[in-house]
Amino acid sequence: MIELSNVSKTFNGKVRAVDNVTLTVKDGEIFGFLGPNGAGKTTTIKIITGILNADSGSVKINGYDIKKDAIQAKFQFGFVPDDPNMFLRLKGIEYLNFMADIYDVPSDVRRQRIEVLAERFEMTKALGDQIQSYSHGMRQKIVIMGVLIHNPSVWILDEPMTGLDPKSSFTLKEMMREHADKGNTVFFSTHILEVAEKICDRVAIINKGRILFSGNLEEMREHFKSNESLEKMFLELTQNE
């Protein structure tokens, strides 16, 4: 579970990047966050995962607060950033041990999810290969397999399927899926709408740091008492703001 509750963000004294955000994210569902570029989603996640200190409010992870109890608020969740550039110098594999060390993954266990989680983005080959020969979708999953080698409950996604090709971008939204079906939390931000509306059993909508919406499809064709895309509302949304 994910709450934040009254969390603000100003940068430079200013722009107010995050703007009094109070949201819940239950165990059991997967949570998009949706919003225009600008709107506010990186710097909300940032905040969740204590990479940004907010200015007010508070965030917890499964009732870690991620001020008070940082260490174990953090090992409640794994976080997929928006960028994967990252250790390049290393080997797959030696990334993978790297990550499992961080967050004391016993040998015999991290070889077993090393495993299955390699063959099913299908990575098994790349493995002795250094991230920086990687191609933007390979390091894209390598990263999400390095966050998941701790199998934590909750997952932080921040547009995880950009540059991955159509098989593994449906297998993420499969794991997504039964990780969300065991009684986890899957919290995600993306531009593809499409997939949201798919795959999200409640989405909020962010722009200029504020929440515009936030629950399930139906509350929000009720909302403009229609029955619209999630495309169309968003716009709708968005435009008018």
The other form holds:
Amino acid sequence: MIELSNVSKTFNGKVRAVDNVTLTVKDGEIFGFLGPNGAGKTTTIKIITGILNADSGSVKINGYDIKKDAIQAKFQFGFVPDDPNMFLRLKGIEYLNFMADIYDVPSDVRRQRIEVLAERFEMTKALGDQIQSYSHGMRQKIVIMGVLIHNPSVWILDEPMTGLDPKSSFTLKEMMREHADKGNTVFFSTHILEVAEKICDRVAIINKGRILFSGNLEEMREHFKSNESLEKMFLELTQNE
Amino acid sequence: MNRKVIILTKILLKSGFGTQEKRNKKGKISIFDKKAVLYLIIALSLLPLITSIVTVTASIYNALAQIGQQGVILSLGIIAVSFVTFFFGIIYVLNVFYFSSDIERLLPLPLKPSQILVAKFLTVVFYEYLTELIMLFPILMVYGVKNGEGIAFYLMSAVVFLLVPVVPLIMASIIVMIIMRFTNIGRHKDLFKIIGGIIGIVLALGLNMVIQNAVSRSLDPKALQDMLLSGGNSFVGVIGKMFPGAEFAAKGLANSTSINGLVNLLVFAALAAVGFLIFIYLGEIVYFKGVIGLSEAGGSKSADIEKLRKRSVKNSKLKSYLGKEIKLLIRTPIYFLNCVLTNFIWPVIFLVMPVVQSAGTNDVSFDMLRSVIANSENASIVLASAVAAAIFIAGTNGITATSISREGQQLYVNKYLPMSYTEQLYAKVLCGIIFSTIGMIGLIVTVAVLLKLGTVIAILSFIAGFIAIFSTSLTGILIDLYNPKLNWDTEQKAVKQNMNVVVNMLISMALAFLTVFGITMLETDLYTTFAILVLVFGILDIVLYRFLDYKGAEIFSRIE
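Follow the form predicted alone with the form predicted together with its partner chain, if you could.
Then the entire complex follows, led off by the chain already shown.
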């Protein structure tokens, strides 16, 4: 479960990137965080994951406060950032082991997970190579594998489908569903409405740092009909892809 | 020549030197660019080398003029430059033709392989002119002035200067192009860069030694004549044959006023032209095939499950994080050359090379140094100097002083990992301490072997030095924490153009100086000195460590 209450963040004292956001992502659901480019999605995610400090408000993950109880809170989630270009000079297998060490995954458990994940994402062959030799999609996959290896209850994914081939994208969506169905939390951002419509249980729409809407898909469609500005954004979101 | 080639060359040169007009916020070009200062420093640091080349050339001239053989200087100079051009050429060609990141942007453009190739070739030729400016230009000038040459000589010199790098570079290019076409070693880009960097350093140090040697020998004209015209000549002859044309260029210059000279020059130019045509022809066939797919992954050596299993063993967070730091440091060429290799280079420059050079000469300075070290009265100073050297090594490698900066835009990753910032900082400091300690061991062993340092002092130096290394490693990370340089696009900027390294270097030099100075003033015996050093640096370590423990995580969390 992720709880945001009255979270605000201002850059350079002027730009309100995140404006008094309150959100609750419950266990057992896939939650889509929708908005056009520059709406504040990534900033919000960075605050949730402890990368940025919020100016005010609080974030709790499975009840642990990201500021006061940082390490415990960080153990709760796995994070896939929007830029998978990290640790490029580590080999795939070294990266996975690094992540497993940081998240205290025992040897036998990680071995089994590495095998299963590598098989499922078709990465077995590439694991002995340095990440810098990977394509964008492969880098995305290795980062996702780095999250799944410690099997966190909360998944936080920033634009996770970008750059994935259709098969891997499908696999990921499938895994998100399985994960949520086991009573876990999946929170992901996207600027593509269609993706959200297909897999989300609930969505929130953010623009200019403010939450414009939060609810299930049925409510969203209703809301679009009655709200003109939202309708415009809906069009933007659909036209984007 | 093709207009596209010229445009491309210009762009390649500009991006290579990074000199696209840097405008400040007001839109004006700032005159006092940091780069300009950097180039000035480089130019100044080359002055001693240029001066010694001038001196050596002048004395060789004097020696050879006695027997009317001064023309040999020209062939020597041209052959030497060709040789250096060839070696640098291999490194440049690998980097510019194959490993440079612009190649992926050039491939989709509607350009012929030869157009890209010629533009890149010209770029490299331009780099080589800089080498020539240091090596060949002084030789030509000294010869011209001493031999009272006229305008014809200088005109011909200009032509020779421009054409000399062409043939060696073509040879280097062809060798590299064929290797890259028919092998897949191009996949080990980083390894190549590291080896290239090491060769470059060895070559520079070797060249320096050769010149130093020549300087000491040039005092005796007879010995010089013998060396150049008899035994040594065969070596020159062999290398000379390696570069067809060099001999013609030299003959042309030596006879600049006669038709014979002009004919020789023309032959030289014609050889370069023919070589160039062969190069273009060959390049059109093999270049793209070697370049395309260089950056592809293509499961080269598929990892088998068994190996993956063996590698997957649980380690502590600290060990794993430290392992990550060390791997990235060793595998990133720029980091390796600047942060790792420097640990070992100091003893080589200050001890191994001078000792090797002085061997077999009448130079007694090292014998004196040995007796100074052997004298037990000096034991305290020797110990203090060893500790000072360890501090210097730890301060100059810049590992901890760039440990935050090196994270660059990826710093955020450290923020979401469930590992306390303090622990991450410890791992970073530890990484610096490990490499500095290895460097210090290298130094102590070198001194022990070459200068007969006693076992007791060696062990005491190791212990006190180890404790002192902690201090400079800690100051390094604190400096970097307060002012990390995270906005860089090439790794070079994270370590080479990072003021934090300079600041920590200055701090370490001050500490090193104070150590030697203080111990000299105190005049204590060896064991008291040891106790003082351990105590002083121990306290400093604890203070710095406590500060990092207390403040480090907070500062780290504020970096956004």
